Ligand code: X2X
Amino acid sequence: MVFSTRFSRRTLLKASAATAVFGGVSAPYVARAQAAEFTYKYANNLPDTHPLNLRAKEMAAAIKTETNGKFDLQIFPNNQLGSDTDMLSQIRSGGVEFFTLSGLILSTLVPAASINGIGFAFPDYDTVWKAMDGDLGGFVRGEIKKAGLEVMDKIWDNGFRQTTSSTKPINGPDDFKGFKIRVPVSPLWTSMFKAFDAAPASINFAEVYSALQTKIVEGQENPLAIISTAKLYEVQKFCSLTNHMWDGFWFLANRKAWSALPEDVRTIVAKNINAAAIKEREDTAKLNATLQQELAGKGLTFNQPTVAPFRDKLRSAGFYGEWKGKYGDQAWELLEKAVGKLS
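Output structure of the single chain, in the form predicted on its own:
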């Protein structure tokens, strides 16, 4: 299936690009099986037109076929069953059997899970997948399992975050000095932008458009899909492809429910989930490339800064040293093995 022709700006606007931004309820996709022995719920926080859900639908159908109808996966997109926090509780209690969650949010339970969000650690996707399909991802999965959850081998893509501004492009770390930027309520974001001598302001996303419009803040940072769906190009002039944070979705399973599956069914389910993750990564990369062209057509001016000066600034400001202390030597060494020396 080719996604580049399916993702118009119109379809993106009809269903938002990220859960934290938009709610909305639509009927869950259900891979129906006759007399299924196992009927499991999979909850996620993305609209049903997002690559994750399109690939999940294919995955559910393939699992049904390969298990001869024994396994019926019901998909509940777009936070239908509750917020991320609600779902994290439900996946632990068994209220849902599967859930995909950002590592930055999972870190409330598994501190190591947010390490992929360290500022300017990953210069490109090749480096991301080398780390997350390699030793760093293996370490994080081990920490997730210690917390009592099962987790699939492949992490799904949530994309890189970019910086927009109404006043100037961000070409280097000095451009952040005094820059009034909206950030989510998170120590990792606040810590990073303070290290750049910026003026980060925690503002609910529902208020971001008006805050940008009234110049309470000059800029914000988000993946391109959110910049598009929230029409931030109407109140921003520049988009700097800073790629300052990468995040993905871990595919989590309730341990008791996972253990209840026969081994042959577990093998089929895991194989199809991990294969779908690889396809979703490719889809998301294509979508981002399409969105850059569309946003440029809407008036945003794009630039691509060099990563090294940003890293140097974070290093000299003590940001990497601080977070190395929080994550521990083992996790940090695995990160640096993939991305190079940070601290």
Second form
Amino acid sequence: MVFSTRFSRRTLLKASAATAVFGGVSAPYVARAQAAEFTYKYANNLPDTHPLNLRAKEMAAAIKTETNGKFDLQIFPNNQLGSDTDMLSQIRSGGVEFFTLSGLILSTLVPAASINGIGFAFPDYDTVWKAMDGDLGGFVRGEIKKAGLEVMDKIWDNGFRQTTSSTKPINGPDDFKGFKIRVPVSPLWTSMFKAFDAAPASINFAEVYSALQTKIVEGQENPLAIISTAKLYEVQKFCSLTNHMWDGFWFLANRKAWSALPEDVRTIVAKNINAAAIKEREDTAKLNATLQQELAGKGLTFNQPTVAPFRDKLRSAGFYGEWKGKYGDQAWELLEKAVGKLS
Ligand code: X2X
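Okay, that is the form predicted on its own; can I get the form predicted together with the ligand now?
Below is the entire complex, every chain and molecule, led by the chain shown above.
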């Protein structure tokens, strides 16, 4: 069922592309703007009101102007082209040309890409941007390229993640015991919530609202900008400001599609995508700092637990040692150089 919907959507896309081509041939007398030479699809999993999509729209318009209409970036927000898992295979095959994906989910293909999500590693945004625009981010981008994908220099902000629930607030690590929590599809997320003795379920973001609504899970974790724009407050009661990890979106490109662009177009596209990332970081950080009051007004009850007991629990469960072993010394040293000693 899901499969056939997706198939027909793809067929429709092909059909409309064909209409555009033949339309041009069969209506030669109609004066029209020069058709774009390159029409590339950019897919993502976020609502179109999220700053990522607002800035993406702005950036697509700038790219069109600066390339004199040569490059047309079409944005498909909100999992319109499928779940993250689907889109990851599409970016690899060329079904979409661009895709923003959390490094933690990308780690199913590029193991090092989840490293910024290590629990309680980053204390604040200053430390995040220094690391992700510096050596740690450079290392991860190198690994992404080795895996055959292209990636823009600037990572986009998702944010520091907070825990919501329909059943109870999370005041300390013990409240996670047996807690049925949705996590994105990624070994690091599952491992971290297992270390808390929770019951994590891997579910793509496309299914999160309904999983919460139907109580398949009690809770989930996401930055406030997503809790707000995806309206998760409609199906959750509590929001615990656990700030348990920082998460960002790498702007990925299909290598063949990226290489097919003339150098001057590629330069304009990359420049505008990276500039939009910087603006989106400012928007999202601001939202994540100010949304608490608005969400409280919509019915979420907030609490702010102390961080130290969570970290201690992860340490005694062997979480840091285990992941240091998985990433290897080189990557772990880059992380600790940015955030201080973890294990
Ligand atoms: O799936 C999620 O929770 C989201 C939207 O934050 C990510 O893309 C990791």
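Residue numbers count along the first chain shown, from 1. Quick caveat: nothing in here was measured; it's all calculated off a predicted structure. Here, rigid core means the biggest group of C-alpha atoms that superpose within 1.5 Å across both forms.
After a rigid core superposition, would you say the CA of residue 122 moves by 2 angstroms or more between the two forms, or not? Where the cores coincide, residue 122 shows only a C-alpha shift between the two forms that is less than 2 Å.
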